[in-house]
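Just one chain follows, in the form predicted alone, and it is written as structure tokens.
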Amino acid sequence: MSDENSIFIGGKPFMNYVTGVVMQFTTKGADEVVVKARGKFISRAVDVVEVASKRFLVGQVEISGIQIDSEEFKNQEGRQVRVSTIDIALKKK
């Protein structure tokens, strides 16, 4: 899976991400799209997948896998911080 078919969730408006997922399947003809998020954006990633699959792409895509993990890195103060991550894979039916 390349980053080309990945949507990274952040602070942009919610519908921007939904549109991105829909465009990957419709315009670019992707067979699989992975929605990725970290920390406080995980709930937004779940919402994006639900809206894209149950409103815009009804009957066309399904969740093929969900992967959860955590990453450890140094924050701005230099402390080790662990943050949760999620990857939700959608594929064409």
Second form
Protein chains: 2
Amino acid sequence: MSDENSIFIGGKPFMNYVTGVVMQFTTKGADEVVVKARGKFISRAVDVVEVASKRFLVGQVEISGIQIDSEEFKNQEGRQVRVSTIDIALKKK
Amino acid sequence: MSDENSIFIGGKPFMNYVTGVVMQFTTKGADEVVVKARGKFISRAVDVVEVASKRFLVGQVEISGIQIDSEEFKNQEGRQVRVSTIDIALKKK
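Switch from the form predicted alone to the form predicted together with another copy of the chain and print that structure.
Next comes the full complex, this chain leading.
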């Protein structure tokens, strides 16, 4: 899976991401799209997937896999911190 | 699966939930625990699962399933709103 079919969720307007997912399937003809997020944006990633699949692509796509993980790294103050991640894969039915 | 083995994530101190998950497996001898959250608490639910499974229960539990969904309801102003939900099941290895 290349990054081409991934949508990274951040702080842009919510509908930008929903439109991004929908267009991957419609305009770009993708068979699978992975919605990815870290930290506080995880809740938003779930919202994006739910709205895209239940309002815009009803009956056309399904969730094919959900993975959660976490990454540890040193922050600017040199403290070890952990950030959670999520990958939600949607595929064409 | 009864609610007895479910942990609902909300606004209490983070470690309360982590301890709750860990104790379900250790003190209470549960084979499976489901961490549940709605809306903005979804990110927190993932954090709780990651910390519980990777820091406190290393090698003892694994994620056995993740489900996302959403519920529609009328809010106080009578508007139809959607809230996302997540269920993350952890099971004893």
